[in-house]
Structure formats: structure tokens, C-alpha cells
Amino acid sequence: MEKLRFGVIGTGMMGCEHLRNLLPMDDVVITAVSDPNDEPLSWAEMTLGDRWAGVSVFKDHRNLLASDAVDAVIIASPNHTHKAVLDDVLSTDISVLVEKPMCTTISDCSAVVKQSQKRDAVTWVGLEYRYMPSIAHLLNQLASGIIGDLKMISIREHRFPFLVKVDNWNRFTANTGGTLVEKCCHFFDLMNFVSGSRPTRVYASGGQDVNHLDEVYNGQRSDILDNAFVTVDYANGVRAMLDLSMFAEGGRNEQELVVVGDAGKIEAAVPGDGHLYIGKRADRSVRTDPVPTEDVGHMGFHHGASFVELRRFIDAVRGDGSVEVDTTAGLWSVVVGAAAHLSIAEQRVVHISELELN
């Protein structure tokens, strides 16, 4: 089987995160790596170490694409560059995994499906939580029926602050889509794909109350929210919530989910402690289900789902899977989070027919 010859496009800390994915894998080979600036670039260096040699570096991604030294590429560029990439990317026959969110805004993500339906290649959205081990066993156990008629779900995600990026671009909602969409993305999309519904209504109460208040870069203060409920409802009646607070590093646990349905529930959470806990209504029983481990080359930031998310983009990009999140999950991940932020600045519920979705 030939190499599989992948480039990245952004050389930060997602994207030197995807090379570090990339480097223990046997059938791929890195060849091509594209960051405007400096200093990310020499920590792309860092990180392929000799293999560095064989890679050819570009300043404009146009020019990577022009240069026919890859197969599939990796779009880890700041989130408001994307859909610029992704215009030049969908115009050739390169396969592409987008970080998240897709885009930063509901028109132009639609843009998007729109135009990835017009080829073969393949076009993935990076929502790796959906890999995550306790959360995949979730899945699967929630699919066997376990619990019965979903009927809520519950996410917690009480973390640390937003990272320093280059250049602080994730500091301005202008810049990220605003908190929800940046960083909540992945909880939306786990709503949408374990309701099997599309959201119909919003509402949301957040604020920037803890963090970055005191942040002004080129005389603009930080405007990203760090805390928020948002409450989402869906055709088929399920409802979900998010709790997130961006200024609560100590805890047990980072995130926590639950889903309920009229025979039990399921508990999970992040990183957890290898189990779910799964509670039966009929009997009033808890009981404890391992969590089965999966062999990665690297567990990096996202406790190896990255790895596993990159091996299935892999396989359908060889023709040996299917494409598991398209154009269409992303663009409703971003649905919902731009939905919640109208909710916030609007104070008052949003519904989801009111938005454009071409």
C-alpha cells in the first residue's frame, strides 16, 4: 500500500498536535507543511525532529496545494481563516479533516457543505470528542437501547481559561465565533448526532465574568465569554444543556455527561475513571461499565481521540470507510452556538427557524 502523503496547514498547537498524530503511523508520510508566521513553523521543526529533512514548507497554503506533494491535508489555521483555506482546498481533489468550528459563522459554513457536496474527495470536521473512549462507549451503550426513549442530555464542562495563541486571535469573538461556537462546538455536535433530531430552539444566559478582563491587545479589550447554561430543544422532543465555566480548573473531572431515557441513564466523563455508570429505573440499580481501551500511537491533548479521529479519516479517504463527520455535522454544530449567542446578547430564546440556512 503507498503512503498516504499528508500536509498541514497551520503549525500550531492543533496543528503540531496532528503531526505528533500523524509521525507513529506506518502508511502515512508528512510531506508538506504551510504557517505564514515563523515561530510556528520552527515548532513544527521541533516536532518532526529528522524527519524535518524530507518535509517542504510553504508560507501560502495556495502554494502547498499547487505543489502536488499531498494527498490529504489538515486545516489547523486560526478558526476565522477557514473558510478561505477551505474555498482554495474544495476547488482541487485533495482530501481534507478541518479543525473546528468548520467555520465561524452560520453563512458561511453552509457555503461550505455546499460546495464539499460538488466533489469526491473526502471533507471532514474535526469533532474528535466523539472518539473520546469514555464518550465512544457511551455511544455504543446508548445505541444498544440500555436506557430506552432518550429523552435529555446533560454536558459539564468546567475547565481552565483559553490557551495564548499566535498572535491572541482566540481572544476576539470576531476572531473565534465567540466561545460557544469555538470551544462548544464539540457539545453541540454531541447533542445533535445523540438526539438524531435537528435543534428547533435556544436559549442561553453567559457572560464574560472571570477571565481575560483585563486584556487589550492593539487597544481592544478580550470580548469572549468564559461561562454559560445553554438550553437546547429538539424536534423529537429531546432536550439538552450545557453547563460551561472556563474559570474552574480544579475539579475531579473536566467534562461530565449524562443521557436519560424513560428506562435509565447513562453517566460518563472526562477523563473519568475508566467506567461508566449505568443506572436502571425499574430496579434503582448502578452499576459499573469499563471503558474499553483502544491502542494509539499518541494520546496527546484529547486522551487519543485525535489519533483515532485521523485513522477513520484515513480509512475513507482509502476507500475503507465512510466519511463519520461531514459538512452537514459541522454546520450545525456552529447552528447551535451562534443560536446561543443570539440568546445571550438578545436575552431571550432563539429559534432556530429565524436563522438563514441556505
Ligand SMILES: NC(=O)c1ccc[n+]([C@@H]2O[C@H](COP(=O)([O-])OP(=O)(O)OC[C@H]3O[C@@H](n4cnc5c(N)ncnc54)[C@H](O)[C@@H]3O)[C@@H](O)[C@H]2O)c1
The other form holds:
Amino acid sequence: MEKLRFGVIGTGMMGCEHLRNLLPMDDVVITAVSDPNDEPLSWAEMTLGDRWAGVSVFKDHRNLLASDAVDAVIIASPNHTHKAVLDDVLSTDISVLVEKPMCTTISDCSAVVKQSQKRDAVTWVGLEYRYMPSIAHLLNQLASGIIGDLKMISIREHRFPFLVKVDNWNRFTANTGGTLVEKCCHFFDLMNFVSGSRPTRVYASGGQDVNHLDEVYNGQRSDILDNAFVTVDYANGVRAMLDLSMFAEGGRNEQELVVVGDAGKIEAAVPGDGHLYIGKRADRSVRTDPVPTEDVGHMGFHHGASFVELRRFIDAVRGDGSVEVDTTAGLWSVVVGAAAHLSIAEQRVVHISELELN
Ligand SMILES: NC(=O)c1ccc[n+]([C@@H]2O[C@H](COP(=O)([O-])OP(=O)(O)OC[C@H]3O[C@@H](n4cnc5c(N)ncnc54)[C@H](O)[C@@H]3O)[C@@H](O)[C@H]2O)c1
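For comparison with the form predicted on its own, please write out the form predicted together with the named molecule.
Following is the full complex, with the preceding chain placed first.
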């Protein structure tokens, strides 16, 4: 089998994490990287070690795309650059995995959906929580019908504050799309996917109460929301809620996901203890169910999710699998996050029907 030639656009934290996940794969060769900054390029060199020889290095992703060096690229540049980089990538026949959020606004996401539908090459959005082993196992158990008809989804993320990024791009909502778009698109994608429906109404309460309050860059104070409650109603009657705190390092888990049906409930956690907890109403039993991890070839920073995501992406590029996280999923994950920010700003329920999705 010919090796798939990979390029990585943006070699900061996540770009290098993708490189580390690609390294153990023997059907892949990393042929090109691009980043406007020297230091992240040196991180890529360090990450690749003796596999750096032969890698073409670019300061501008357009030169990488024109070089004929790659069959597939990963976009891991800051959120606010995704749209412009995607515009360039989607006009080629190069397959692409774009990190989340697909774009920072609904209108940019809608434009990308249209662009991606006009081409044959794979366009995949990096909403990788679907591939966290415990969450993937929860999705399988749910699909088996074990808890009856799904009614409620709740997700709690209690974690540490945002890390420092290259040029501090993540300190401003204008760059990230806002916390509920930037990172919570992962959770809204899970809600959308698990509910099997479209969101109709969003109500959120949140703010910036603890983190980054003293941080000023070029005379501007950081404006990053650090906690929120978000409720989402779905067209099929499923209800969902997110409980986010980014000043809660002291908890047992970073994420907890609970789905409740009319016959039982399933609890998953990340990192968790390697089990799901499956409860049945009929006999009030709770079963512990081991989480399989045989798909995970490299644990990395994300409990194996990035590795599994990349394997599925590669399968789709080779024609051995379908696109599992497409641009429509990317759009809808941003729609819920953007609606939640609007709800907080205007202190009201936001109806999805009032948003411009075309
Ligand atoms: N899947 C996940 O859970 C996850 C986790 C972290 C970050 N991310 C996403 O990955 C992306 C990168 O985040 P990060 O944490 O690596 O940030 P980072 O600041 O560490 O890296 C971003 C890199 O992009 C470079 N860059 C800036 N403009 C560029 C351009 N036009 N073309 C190419 N490179 C450019 C910067 O120099 C920097 O090296 C973001 O979209 C972020 O949301 C996803």
C-alpha cells in the first residue's frame, strides 16, 4: 500500500500532537509542515526527530498546498484562521481534517459546508470526543437500546483554565469564537449526535468570573468566558445540558457524560476508571462495564481519541470508510455554541430558527 503523504498546517500544541499520533502509523509519511512562526516549526522538528529529514517546511500554507507534497493535510492553526486556510484547501483535491471549531462564526461554517459539498476529497472536522474510548463505548451501548428511549443528556466539564497559546490568540473571543464555540463545540457535537436530532432552543447563563481577569495584551483585557450552564432542547423532545467550569482543577474527572432513557441510564467519565456505569430502572441495578481500548494505538494528550480519529480519517481518505464527522456536524456544533453566547449576552432564550444558517 502506498503511504499517504501528510502535511500539518500550524505546528503549535495540537499540530505537534497530531504529528505524535501519526508517527506510529506505518501507512503514513509526514512530508510537509507550515507555520508562520519559527519556534513552533522547531517543536515540529523536535517531535519528528529522525523523521524530520525530507520534510518540506513552509512559512505560508499556500506554498505547502502548491508544492504537490501532500495527499492530506491537518489544519491546526488558531480558530480565527481556519476559514481563510479552508478557502485555500477546499479549492484543491487535498483531503483535510480541520481542527475544531470548524470556523468561529455560523456564517463562515455555512460557507464551508457548501464549499465541501462541491468536492470529492474528504473534509473532516476534528470533533474527536466521539472517539474518547469511554464515550465511544457509551455511544455503542446507547445504540443497542439498553436504556430505552433517550430523554436526557448531561455533560459536565470541570477543568483547568485555558493554556497559554502562541501569540496568546486564545485570550480573545474575537479569535476563538468564544469559549462555548471554541471548546464546547466538542460537547454540543456530542449532544447533537447522541440526540439524533436538531437543536431548537438554547438558554445559557455564564460569564468570566475567575480566569485571565488581570491579563492585558496590547492594551486589551482578555474577554474569555470561564463558566456557564447551557440547556438545549431538541426537535425530538430530548433535553441536554452542559455544566462548564474552567476553574475546577480539583475534581476526579475532567468530563462526565450521562444519558438517561425511559428504561435506564449510562454514565461515562474522562479520564474515568475504565468503566461505564449502566443502570436499569426495572431492577434498580447498576452494572460496571469495562471500556474497550483495543483501537487505541497511542494514548497522547486526549486518551487515545486523536489516534482513533486520525485512523478513521485515513480510512475515509483511502476509500475504506466514510466521513464520520462532516462539515454539517461542524456547523451544528458551532450553531449551539453561538446561540449560547447570544443567550448569555441578551439574557434570553434563543430560538435556533432566528439564526441565519445559509
Ligand atoms: N481537538 C482538541 O481537543 C484540541 C485541543 C487543542 C487545540 N485544538 C485546536 O487546534 C488548533 C490549534 O490550537 P493549538 O492549541 O495548537 O494552538 P497553538 O497556539 O499552540 O498553535 C497554533 C499554531 O498555528 C500557527 N499559525 C498561526 N497562523 C497560522 C496560519 N495562517 N497558518 C499556519 N499556522 C498558523 C501559530 O504560529 C501556532 O504555531 C485550534 O483550532 C484549537 O482550537 C483542538
